[in-house]
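Read the single chain below, which is given as structure tokens and is the form predicted on its own.
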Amino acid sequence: MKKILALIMIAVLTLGLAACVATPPASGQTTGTSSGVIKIGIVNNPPSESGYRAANVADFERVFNEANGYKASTFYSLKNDEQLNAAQQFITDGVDYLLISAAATDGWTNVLENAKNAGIKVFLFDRMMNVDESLFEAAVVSDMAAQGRMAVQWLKEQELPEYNVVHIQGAMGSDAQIGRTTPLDDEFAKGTMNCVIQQTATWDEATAKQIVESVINSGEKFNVVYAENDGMAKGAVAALDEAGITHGVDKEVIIIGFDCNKWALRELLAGNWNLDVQCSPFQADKIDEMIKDLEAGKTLPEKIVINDETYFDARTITQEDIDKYGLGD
């Protein structure tokens, strides 16, 4: 009987010890997503920023939701310091992935290092930031500098007798602002174009209107409005209309915008604007594909994925272009 009891005790102890040993995750399995739900933190600019951003936010909501296997939390701000704090909080909360559209290009190294040390994978979307590429898995972004070069090259090809430019900038320090500003700054530096005013409206339509009103009231002559998004171009045009200044094809002032909202492209088709440069807000599907690849243990083939973008000229745009490429309604 004693031998039998001893054998039973040995069996119980053996089972107990086995139960205390954690089973390692299968090859390619992410420990943070063993429940089958992928936790992501999204740091973005608010949808009220522009028509572009509203489309971008809607695209991410369409993809990163519970039905697709994600538990997503999103923080919105146009202020870089607030975005940095939110990203750090997501790291503390233990998300599996961190997706960021940075309000400004600088200041992110420490936060991304913290994410890497915590085993959290980072994706950049829409905009780049000034960090070492080892700190993020991949970036799905627009080439903002290429957008600016397209706009400035088109403007030079108009061969105006002189270029007196009202330059309305986006949020200072953002990748979009830097990329769209730099090629125009180069022309100002070379003296091929004259900067009447260069001022930020932080993507805001009403502020852009005030900037153009101040130029009109000053009496300075200008024949180009270069606004770094459609909303600011709209505000500029409102000021011109109130002052009785014509704009668009073969009119007094050339109007250039960025983003390609449908309502803006309709202004091109009507000849009221001259140029709109595309900026695609659709990055969610590509990032979803990359995350699923990582979850399956695959290696990502691309580090930086650049959106394929173009521009539309009022003289050549068609309704088909608007239907295919325009954002919103």
Second form
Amino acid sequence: MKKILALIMIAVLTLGLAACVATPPASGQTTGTSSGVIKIGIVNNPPSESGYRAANVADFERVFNEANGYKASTFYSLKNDEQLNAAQQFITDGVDYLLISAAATDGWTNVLENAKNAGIKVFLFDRMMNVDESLFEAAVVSDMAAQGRMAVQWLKEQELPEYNVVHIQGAMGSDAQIGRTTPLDDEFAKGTMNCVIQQTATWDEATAKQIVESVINSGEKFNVVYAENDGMAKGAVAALDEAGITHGVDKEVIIIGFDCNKWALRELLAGNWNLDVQCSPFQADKIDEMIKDLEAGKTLPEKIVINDETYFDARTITQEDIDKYGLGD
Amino acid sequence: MGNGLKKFTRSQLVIPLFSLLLLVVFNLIRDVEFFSVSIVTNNQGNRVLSGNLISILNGASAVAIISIGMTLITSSCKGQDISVAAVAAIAGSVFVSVLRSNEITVPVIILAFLFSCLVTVLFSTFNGILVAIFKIQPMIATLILFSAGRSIAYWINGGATPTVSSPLLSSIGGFIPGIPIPSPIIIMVMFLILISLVLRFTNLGLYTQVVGINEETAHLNGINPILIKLIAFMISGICVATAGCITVCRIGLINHETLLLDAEMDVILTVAIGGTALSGGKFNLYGSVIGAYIIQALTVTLYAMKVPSAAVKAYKAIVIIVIVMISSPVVKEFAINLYKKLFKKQVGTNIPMKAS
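With the form predicted on its own done, generate the form predicted together with its partner chain in the same format.
Up next: the whole complex, starting with the chain shown before.
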């Protein structure tokens, strides 16, 4: 008897959960497309994921709202299956456009085919997925390797007599880590730069500090810290400060970070760091532009659109750059 | 003298001290310079101590402080609190948000710290109520905050990784002007002294062990097990808040996703290495603290050997398996029997040393 009761309970709970998952996108019902309002469904990762994502979500809220002629419904999840369900629900609701930043690259073919059959146009943003290119209109993504190349290129332009690099990596295997590591690895392989140490701090500031501390304690000399995000660069700088090693513009050690948080850019402006490479979370304007083009009957020139990204040099950065490009506050 | 040695070899401190000694000897053989400490002038213009030894003592402070609370919880509740690192992230976030809404002065820092203590004690008490009153297994009860803690910290931060900077904060996380020893080490020592005094001049230590050994007996003797367990969790809350705030001050930034990431596992290991049975009962605070230094010494050694940090955890695991195996009763008994067989006549003093 108890077992049967337990089974019933489990069934009820599962149904309840399924209902929870399915309900959020069910808003945005028929308002009639003739009114000129464009209905879009956005599937994204939750803003709690990172500062990057918070800026990304805010950017989409800024562009896709009723003032700009959009009726947008958004669904957030870190889980691919929940995202798939939500996308399917958006298709059933009959949106005009579907904007997706997928939690995982696989498993989307079916849903995108359904969208295509329903005449719904799909845009991918931030993250690519493993599907045939015919299934989406365009993808607006970041090129992590380009970010790494930018940083390494800048470093080479400094024409230091020798490059002794402390390389602090992000979580191994992540897109950002691979993209930002490869160009520097190439230089190490060519022998143009000398790798003092290459360690992953898994994006953790405190671990980055420990790694740099151990290098300092070993007595090895270095003149570049290449940290694959701002937080780890800050950790590394904390270790340098404690050991009395100067850093920044025209100092002993060059500091390179990634992501362009506002606080990191302020460090650049103060001359404590040397370079920060942008990883842009701002894709909404580009997608807005492409949707307008499609509505006007134009065709899109390219499938893969790489985010315009840039970098900031401590010697040229201005307060305006910080206000415009900085993430967070 | 022989009696003293006998007493020492039986104490819970043998294994942790011996392991620490082993690490020290290993490092001295590998590189004589490893433990050399030098005085450098840091970028704030203070003359401070620097070297691997300082890195070890400094780096281990957060884990050592949390391990004090964890030891009490382990002893009284026969289980571990796995939410400590996540709650530390909450503490750090509260600390930073109070600091950011005020001008940073000494009273504001104290206020921010007290406020984060209050918050963590509330969260820890929540854990404690689940464990002590509802009798849920500690690991399951704390699983709730283990998974939710960092999300709560996210809400407090509003998603970003806010930074705070002030010379006052860097004196807490780094060096106080004029004192060459890193402040986290000083805080750790003060904390340990404080807790030792509390345990010495109250019956808390005894009661905690009694509750851990036999709850029923404790109850019959007029000790309220629920209260003792709750107190253990509350003390742990203060430990966690201290560790979280120190970690924030070190870097001047709160990253709720990575602050003390995986530290709960290090802390539990620390307690285990320190000679406190994870099934509760007798505990040894100093053992736990030494355990924290062992883990940090191991990490620093591996970094110095340029072991890829992704692999550091695997190497750590191997060493820890060895330490835990050595201290397991089965191995101990086997070693003692072996020793008896080999040297039948002089059974005595240094048995556990050989067992190690």
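Residue numbers count along the first chain shown, from 1. Just so it is clear, the model here is predicted, and its values are computed rather than measured. Think of the rigid core as the biggest set of C-alphas that the two forms share within 1.5 Å after superposition.
Subject >> Whether M193 and K221 share a rigid part between the two forms >> reply: Both residues go with the same rigid part.
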